[in-house]
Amino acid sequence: MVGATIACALGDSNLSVAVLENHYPAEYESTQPNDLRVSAISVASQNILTMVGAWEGILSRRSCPYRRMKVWEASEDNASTEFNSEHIGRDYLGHIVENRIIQLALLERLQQFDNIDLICPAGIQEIDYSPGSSMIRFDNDKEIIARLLIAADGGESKVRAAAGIGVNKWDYEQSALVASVTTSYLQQDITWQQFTPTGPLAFLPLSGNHASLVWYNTPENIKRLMALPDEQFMQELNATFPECLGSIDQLLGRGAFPLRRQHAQQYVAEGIALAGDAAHMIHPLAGQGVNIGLLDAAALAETLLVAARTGEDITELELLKDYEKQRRQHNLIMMQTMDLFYRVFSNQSGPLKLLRNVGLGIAGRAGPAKNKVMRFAMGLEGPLPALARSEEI
């Protein structure tokens, strides 16, 4: 997704753009279960895949909108905060979109520019970097040469393992399993968070009656939960998450994965820059991860979108630097406060516990910084690249 963010966002200049993807997604149709992989879409993303041109793709296909946001820990009614997008006057708060859907519109928009080739099954055998005429060979033995080497390829990425860019990483004491469910419930417009001693029960509304569950657990418990057979784990979905979830009525799906934190130790090289999962990973408890993903995607086009007007070399160390500037600190701090959620949320002591429900119960109650909360959530507080800013800020 955040390749291909860039690629659009360099349409149309004086660039050349090689997009290189191993598989292109399935097709979608509309009778098609949602899947598995989905993603909270901010306002700031929204608006910088509206500005890219993959906004009407993504709804001309499937998203739900959600206009409230609730947490809580020990009891829903009595410490608890909910946020709602009319107390800041705006329609909604984010989108929950499918990922393979972003993808889909994000590679159907950069085909319609003259300047980008999509070189797709992309299968690497060789990154060969060397700064400013780095060489990639694929399976079939052909050969690109390129001034610029963008790693959008994830967190395992060949592209920074080739450039000798180290990361910082540990694993959190956590595991996720998301389920695609059907509930009794028509069309939802909220999303919602618990905390328990285990790790948050989440749910994400998606169109129609459908919905994703994210269940945060120990390894070992995840590992036991995939294990068992579909009637035993929805009876214990029904067991364990709340009563505002309403029946489940049919499991579509689930999925596992460990939850890590990752962050590269610099961002560029001379002829390289990293962007999304590949120069930071974070934890997903507040969605943010694909969100400053497409943040970095805005920022680096932005830099490199100027050089090209300018007649700068897009492969020139202090120009990189420039764009590293600009997103570094800023993940660092959104990784910071996810790992201190974690760590608050994860500590049973009696007074600390006491302290967060009500912490919950005056933030719920607190107006003028619980609409900065909102916004920040949005996407709209602090720095943002020009691509990610619309009048309405």
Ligand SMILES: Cc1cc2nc3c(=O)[nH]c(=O)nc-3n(C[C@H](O)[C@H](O)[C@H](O)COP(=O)(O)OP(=O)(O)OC[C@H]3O[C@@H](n4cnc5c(N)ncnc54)[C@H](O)[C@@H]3O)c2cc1C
Contents of the next structure:
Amino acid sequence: MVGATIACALGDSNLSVAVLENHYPAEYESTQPNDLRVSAISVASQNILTMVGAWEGILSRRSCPYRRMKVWEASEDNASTEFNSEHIGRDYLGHIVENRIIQLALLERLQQFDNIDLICPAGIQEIDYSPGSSMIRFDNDKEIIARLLIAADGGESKVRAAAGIGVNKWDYEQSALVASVTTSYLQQDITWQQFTPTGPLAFLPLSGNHASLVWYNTPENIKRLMALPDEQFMQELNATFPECLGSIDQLLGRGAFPLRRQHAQQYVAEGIALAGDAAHMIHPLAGQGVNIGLLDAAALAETLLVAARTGEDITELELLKDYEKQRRQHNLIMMQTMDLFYRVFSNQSGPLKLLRNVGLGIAGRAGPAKNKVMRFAMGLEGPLPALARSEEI
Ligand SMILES: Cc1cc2nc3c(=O)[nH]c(=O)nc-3n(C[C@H](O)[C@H](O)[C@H](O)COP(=O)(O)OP(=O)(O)OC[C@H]3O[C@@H](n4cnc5c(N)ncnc54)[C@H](O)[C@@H]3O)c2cc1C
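Any chance you could show the form predicted in complex with the ligand after that form predicted alone?
Following is the full complex, with the preceding chain placed first.
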């Protein structure tokens, strides 16, 4: 998603771009059940995807806007906090979209540009990083030489490793089980999250009566849940998820994801830049991973386009450091915020319980704090690259 967005943003420029992707996603058909992997896409990300010409391809396929967001802690009083886009004069807070649909829309778009080559399946055999003239060798022994490498190949990035860029990481000692289900309710306009002592339970609405459920728990418990036969697993879902879920009619799929925090020690070196999960992986509880990745994409594309137009060398470290400066601190703050949520909400100590209730109370009270939380969810808080503000580069 992140790499293809960068490429689309560089479409029609005087740069020659090759996109290397291993898997072309399966084509979309409206009768297909919803995929397991979905993302809450913020308004800032929607702006970026619109500006690079891919949002239409998403809307024409399948997505689900959400107008409301509710959070509460599983406790005796079940006090909850609800956010509503109407209160800030907006039609929605974001959209839930299947990752495959985002990829399809972007890949379709990038193939419309003459200056972009899509090599898929890439079959990379060797990456030889050399500032200003890196070499990629493919399975068929063909090679390409690139002045600039962009590592947007996910958390296990081979490109990052080839450049010898290290990461700082730790496990959250928590896994996420994602279940794709249909429920007795028709399409919903709310996404909610209930915090429990063992981890949050989240509901993400999808088109029609489809929904994506996320169950955070210890790796051992998630392993046990994954091993249960469907019928028994459905019973556990019904017993554990709050009543507002309604009844689950059908289980369409489930998958488990170990969670870790990971941050590259640097985002750039001469002739290379990292973006998206290759640069950072964060706890998904607030659905921000790909959203901050798309902000990287916009900021990097902006830096490269301006340089290409003014005849600057796009491989230069000083230039690439401008991109790092724009994004690293912002991503670090987002990571620390997610860590704070994770710690504060998975701890049963008295003072932290109080802090949670006070925090939810303040966030829920109509006024500037509540509006700020909504703007945060929409990705509109903080410094934004031009594309995220719907401005041409
Ligand atoms: C349970 C869960 C829920 C999440 N929910 C949300 C959410 O609601 N909102 C949100 O913003 N984020 C969410 N995230 C995070 C989000 O999924 C990631 O941040 C996002 O996928 C990162 O995108 P990316 O393009 O950087 O990397 P990836 O999605 O990992 O994509 C990397 C791409 O590179 C390709 N590739 C890799 N290696 C090679 C190779 N050697 N050769 C060729 N191609 C290669 C892969 O095929 C893939 O297409 C969630 C994560 C999890 C685990």
